[in-house]
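Next comes just one chain, in structure tokens: the form predicted on its own.
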Amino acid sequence: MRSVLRIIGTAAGTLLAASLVIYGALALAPGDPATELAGPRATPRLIAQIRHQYGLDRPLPVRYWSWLTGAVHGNFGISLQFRESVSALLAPRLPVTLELVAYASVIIFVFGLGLGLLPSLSARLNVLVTVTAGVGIAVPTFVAALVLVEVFALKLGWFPAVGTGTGFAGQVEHLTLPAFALAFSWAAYVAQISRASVREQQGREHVTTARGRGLPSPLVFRRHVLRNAAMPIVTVSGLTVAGLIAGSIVVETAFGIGGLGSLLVQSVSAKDNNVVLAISMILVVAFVLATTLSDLAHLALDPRIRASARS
């Protein structure tokens, strides 16, 4: 109990420093919304009006209160580009990006993981593994983005390269080909660090003892060798999914998905800081939490962790 707590406090502490580092660089980047905001033949005065107006004329210390208080309650201000709350502008976009992430997520679990394990059934798949698995990972997400649509939705019309679909199918249709872009070079990696953790498990003493006294071979794979080599899996399992709600912000704008990252984009090129502080923090969440869910998993699976935690 111990360990969970210190594990559930340490992210915690993550989230407020991410959040006090985030603001603080958006604060002090160069450029004015307000000047943003009031166009580029707005008079001094306008300017003042519009930086009181949204509370910029502040100490940065009590701008950092007043927001980190409304973003615990859910209020993450108003966007001075399309002048509504941030919350409701996120609010329809967020389901998108997440079904993006799940579906990609799906992928590189039946790819990534499935690929990885072909080694354990013939040896003479581990090189064929090893070259697939590194060419994947050397494929940005917008060359595989681009080759996707180039052939399965140009080409071939099997896909559409736009959009988001309406009702499951639809949906399902159109995220496709952005979730196995955003899926591939994940999924890749997955396959290559899942391939040298089972192969390493299966070299260790207790393994071929297991298979010496003659234990069946599943046996021995699923108790002995994939418990074991779960880990770094999990690892990079974590941090996979928080890669992928980054990755989105390339995928989204490719496919002209309306989710955060094309959000993200545009806030950026308008010095909308509500937005923009908004979005980095569900990445930094969705980050902070994969490794915590990671660091938890670890303590189930691992009793030598719980018994050093007690310890």
Contents of the next structure:
Amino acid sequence: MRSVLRIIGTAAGTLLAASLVIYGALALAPGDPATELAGPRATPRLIAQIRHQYGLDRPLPVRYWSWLTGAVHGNFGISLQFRESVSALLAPRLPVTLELVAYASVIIFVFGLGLGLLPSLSARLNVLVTVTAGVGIAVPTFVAALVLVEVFALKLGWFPAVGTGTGFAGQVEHLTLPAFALAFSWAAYVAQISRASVREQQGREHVTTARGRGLPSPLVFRRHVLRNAAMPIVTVSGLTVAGLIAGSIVVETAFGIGGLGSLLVQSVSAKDNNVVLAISMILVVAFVLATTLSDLAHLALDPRIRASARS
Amino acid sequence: MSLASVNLVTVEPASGRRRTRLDPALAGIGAVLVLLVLAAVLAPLIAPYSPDQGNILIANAPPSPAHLLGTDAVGRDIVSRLIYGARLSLLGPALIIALATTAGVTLAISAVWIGGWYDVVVSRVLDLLFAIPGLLVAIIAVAVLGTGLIAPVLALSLAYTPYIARVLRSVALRERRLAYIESVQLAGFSGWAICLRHLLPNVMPLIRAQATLAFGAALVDLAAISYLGLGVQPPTPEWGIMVSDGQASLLNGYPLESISAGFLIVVVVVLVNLLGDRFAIRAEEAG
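Which structure goes with the form predicted together with the partner chain, now that we have seen the form predicted on its own?
Zooming out: every chain and molecule, the one shown earlier first.
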């Protein structure tokens, strides 16, 4: 219980520190939002008025505090670019990014884990899986995206090249290539880790003992190999989800999907700092959530960690 | 003391001989990477055309003896742009790794040596940095400092520092507890001398492995930033920009620019990762 609280406390501390750093960095960035808002022909008086209206004349810690209390309630201020509330801007885009990441996670689970466990069926597949995974890891998301578009959208015509689609079937159809592009290198990574992990466990003494006692192989594999091999795979899953969220920024831009990531890139170019701040913080929350959940899963999976935390 | 060093010397030749035996795979990978760096450095001598000047009359030309990979949408030779592009595409990640390794090694070694609250603070900050993917750090840095090479390089150096420092700290911690450190300490050597002359050389194989593996990841992140239009700006030749520039041509049926730049990125990253894996195995053997 104490270790659960400590993990959650660390996560909260990380979030607070990250928000402080990101807010501070963006606030100290060159350029004045009030001048931008006022337009090119503004008088100094108008600029001062706008500065006061948006509270930009208050000291930095006060601004941070009011931003933080607003953000906790879902209020991230106004977008300079679209002149509307950031929350209203993000609301329709958040589910798009979530769907993309969830779709990619399913692909990674099926293909990555599947590929990683193949060598345990036949040792001859080991080299094949090692080489495939080794090359796969090196393929950047944006390269995977363009190769998939070239092959499956342009040459074969199986899937549309850009856009989001309507209806459930249309969405799945439009998100298939982006999700595979996003999943590609991470599936290879998961395959590599799970292959190595299973291989290591299969050579352990207790597994040989279990075999020697005449236990059926599927039972030995399930109970003695897979369970122990799960630990590194769980660690990697946390990293993978974090990586998928970062990768969605690239994939959404590559396929022109209207999610959080593409809006982030657009807002950086437009110097729309309230939106940049809001999306960055949402992504950081997602990263911290992913790693915290994988830490908690460790605790649930391995009684030894619980015991060492207690003593 | 003198007896101990005599013993060390008698052990040395064995490990020395093992190191000089040439690993053919390693030599092959190294040779290809050296050739790539040479091509980047000697770009003006090797590249058949200027990377910036195109001939619009031969836009999107197919591969031919004159243009081995054809031309791009404004008629620039793709091979020449790839060769010139190798400069920034390799220099950027090299800068990142140099900065991140320097910062990471300094933080890890000093944390291990000084210990106490300093170690706790350093470890916390490294954990915090590790929780946020480099790509997002780089994007926020661009929002603050503007597009170009400097903001993403600085941000990614920061993001890759924990990648070097965290592993190094745990290994250096084990090393520091070994008896030889205590004995040189008793012999009156200063902390600086021990860290620089004993601790650092003994963890060097690990630093080399981590830095090499991080190079591949940094190359991909930096190319992604350029691809997103947040790094160096077109018409600068750079592989990430070429993938992005070529995307419109790809949709029009001329995929060569994007695909060849993407292919080069993959090849370099695969080679660097193989090199890093070899270094990691050696570090494990040494440790």
